[in-house]
Amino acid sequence: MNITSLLPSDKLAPAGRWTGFQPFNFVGGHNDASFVPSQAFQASVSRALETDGHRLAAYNLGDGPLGHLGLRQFIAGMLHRRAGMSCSEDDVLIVSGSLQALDLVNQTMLRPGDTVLIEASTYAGVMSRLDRMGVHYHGVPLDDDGMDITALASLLEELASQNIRPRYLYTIPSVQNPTGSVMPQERRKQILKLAQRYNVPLFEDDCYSDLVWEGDRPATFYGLADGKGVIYCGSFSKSLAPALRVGYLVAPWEVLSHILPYKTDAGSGALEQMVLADFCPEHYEDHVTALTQHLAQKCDIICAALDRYFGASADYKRPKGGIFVWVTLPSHVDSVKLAKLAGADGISINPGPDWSIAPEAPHQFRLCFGYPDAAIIEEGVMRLANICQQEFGVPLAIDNI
């Protein structure tokens, strides 16, 4: 029997076989392997199993569907200290990475034909999920400080004139993905006022906020609004290890109670939660401080390489945190074609149209520098510049690279 012939025609396209990372891997939210706190994790595993291993006999360790109580208490306290948020452990839902948070919010709030607002350049997974759900989305243009407040106000007014109220406004205000900007607090207040005026909830994705190295981390939308009209998600993927698949969704119970029924996996991985509950109170702050300093140095390396090999042909703003840089090339460069050519030379990049609906997206691309080491970054950028010169005639900063 050919099972594939029986599959409904509207199902997703089949996946390709995994063949491993390219030698010069500039995609994905991977961490620097040297900064995964493996030894501390090992000690936490031993302590957690010795103390609470018997609790693995019950779904959610007997702490209920929101997840590990001690970890939720740590998250609530951390968000109060680091993000100016006032929430309790009962406002925190442990999820399997922020992707599950995104899916849960979408399942709860959206239906085909609905409208949402996003940043014109944003996380690729957001757009693919909205497309899959048959949801309309409008992109708000960005400047160096995040969403353009004038453009947002105009868009909200235009939609209101058509009797369309967006179901939510999705934003990554701190270390915006892919641009790396950090939205100033005053602009956050202005956007919050607009959202409240038009009765549009905010969906705040704050996954990279612990990795800000330039300037102070502003208060979150959730904190500024005292939790009213804002749903917040965060993750340990970028600050600790993505393979842990531990994130968190924060909302008042009157909202969380509607989201929770869609979490039908019988709970996120309990052992991971036990380990983080042991590790984080003692180690998290010091670990994040050291990791952020290290990533700032790697950012300097990739920016220097872009300057060295592309010169004025590559336009970018040095990110204020995180693990990626958003690059704009001359308008005749097709970044989708560039990604294919680069892939043939062992270089993985994210082409602009996968991450943006802005007019300039076809000649933009994202480079992630968290995972590769300094030598890989240097040689990978050099090879990429060489491809751009050979295939698109992009003038380079130096001769004979």
The other form holds:
Protein chains: 2
Amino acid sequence: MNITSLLPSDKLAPAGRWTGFQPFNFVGGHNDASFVPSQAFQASVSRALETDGHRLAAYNLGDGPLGHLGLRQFIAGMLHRRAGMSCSEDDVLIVSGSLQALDLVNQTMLRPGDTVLIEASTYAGVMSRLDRMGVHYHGVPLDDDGMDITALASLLEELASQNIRPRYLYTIPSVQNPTGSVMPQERRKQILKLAQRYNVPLFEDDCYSDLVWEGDRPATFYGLADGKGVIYCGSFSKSLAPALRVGYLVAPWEVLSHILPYKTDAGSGALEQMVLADFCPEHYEDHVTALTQHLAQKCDIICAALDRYFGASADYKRPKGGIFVWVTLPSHVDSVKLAKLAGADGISINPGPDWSIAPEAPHQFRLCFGYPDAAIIEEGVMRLANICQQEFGVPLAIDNI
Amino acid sequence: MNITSLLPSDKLAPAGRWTGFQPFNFVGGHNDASFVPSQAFQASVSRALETDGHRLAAYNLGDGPLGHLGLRQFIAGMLHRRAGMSCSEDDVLIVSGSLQALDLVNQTMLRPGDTVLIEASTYAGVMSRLDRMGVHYHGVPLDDDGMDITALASLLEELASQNIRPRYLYTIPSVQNPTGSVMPQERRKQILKLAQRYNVPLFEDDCYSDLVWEGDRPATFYGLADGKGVIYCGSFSKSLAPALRVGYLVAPWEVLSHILPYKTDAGSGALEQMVLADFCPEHYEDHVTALTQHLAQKCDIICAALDRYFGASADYKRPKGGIFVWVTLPSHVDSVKLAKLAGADGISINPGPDWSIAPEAPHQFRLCFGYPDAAIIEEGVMRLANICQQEFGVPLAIDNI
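Coords for the form predicted together with a further copy of the same chain, given the form predicted alone:
Whole complex next, starting from this chain.
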């Protein structure tokens, strides 16, 4: 029997065998390996197992489906201090990374044929999920401060005139992925008003917000709206370690109670929750401060390399936090083709069309700088510029001078 | 804005607030708290973080989407030794508990309107998943050795005559959930032949097979078929600790490569995989041997309590392994009502209809004995017998003597 021949005709394309990371790896939300707090984790996990190891015998440690009680208490407190949010530990659901938050919210709120709004450039995994669910999406154009209010207002009005109510407006307001912008507070208030006027819930993805290095961190939509009409998610992936798979979904219990039944995984990994519950109260703030300073330095390094090797040929806005920079090349460059050529030279980049439905996407690309070290960044960007010059005739910076 | 009022009309019923386990907790695949190897876990996690902590900075530790390479190697070797299976580490996908394996196989193989075969009494989470997907299922009647061959053959023939090809036959052959039977090898060979004749893949759930205490552990379907036409899943939840959420899905790579694209969670928790990869090579066999002996003793305790308090009123077959016993009461007893009454007295049980579509289900129930200690088992079963006597007039054992 050949199982492969019995699969549904609409099956996804099969995976290829894993061949490891490319030597010049500018994709994926990986972090800086030197900033994993391994020693503090060791101490935390020892303490946690000493006290609570026996509780691993029960699903969810016996703390119930929302997850580790102590970690939820820490998260509620941290969101109060850092993000101006008011929520109790029972408004917090621990999830296996914020991707699970996306899945749970989608399963709860969306059905095939529904319509949602997203930012015109956004996280690839959001669009691929909507595609798979048969959900339509419209992209709100972005400027340097995030979603364009006028464009959002006319999009909402146009949809309303067609009797279409978007099921949610998905936004990454702080360190927007991929543009790296941080939406000012005033803009947030305007968007909140529009969303309320058109009865469209906000789905606020705040995964990167702990990594803002420029300016104050604005209050979250959730905080500004006091949780009304907003579902919020965050993660420890970017601020601590992506391989841990610990994120959180926040909504008032009356809403969260409708999302929770879709979490049918018998709980997220408890050991990782135990470690974080012990580690975070003492170390999280200091860790994030140090990591953010380090990432800002790496951002300087990659921006300097872009300036050095691409010069005026590469247009980008220095991100205000996070781990990626979004680059626009001259309009004749095909970033999908560029990504393929770069791949053959050991360089991974995210081509624009994976991350954006904006008109400029075909000549844009995303570079992640959290994982590669300074030397790799320098050489990788140089090689990329050479490919652009050779394949697309993009003038090197040295030619521009 | 009230998000709740904007949800789809077919939404699931909202969750209630968590109120903790009942004092007499006979539900859930929890394990014995005294058998969590916390100290060995501490040593393992310290070693793993010392060596590999920095790798937490990369999704999947850089080992790719199948999961921790060392753990996959251990699993492939263990399945070879213990389950007669031949597979490489690239035929093994680490999943976040075997529930994720169910989801991935279902997403890969099933579409709404499809038909599958299950055992007439089976894991509740399987039926609820199929219900949610709009997939039809037929239950194969069970005897003391698992699926009834004659019934399976006529069911397959009947479906074939209607041009319906079941997308898979889901089976828990070793420590069948809930009946606790272990299917003899000869029966497995007959089922394999039937499945091959009708071109129906087997989905073999082997979660409990490490906990068999009576007789030899038969070869798996996967082993007998050399992987052809069989997808296999297993778990460390029952043999080590359910809160860890580490399971595995096994299929030849040509099949697994079609399942892998549906795993869009950016990897399962790496710290838990690191702990197991260090712990298992040295300790797994001894741990499982000791745990199984202990569970056999607890099984004796619950069976003795059933005999003492229910006597001839409770019909059950002593399980050959695992953590549960499946009890049949006189036909006028309504086990759903019993579960409700028991709940009011601090006792949790699984009523038959949640775990079975067999005709006897309404007067059957499942008792899990891995988690409660001897005194709780004794008192809980006594209280349950009293409720049965008071509410349904089921004679107590003492009346039978």
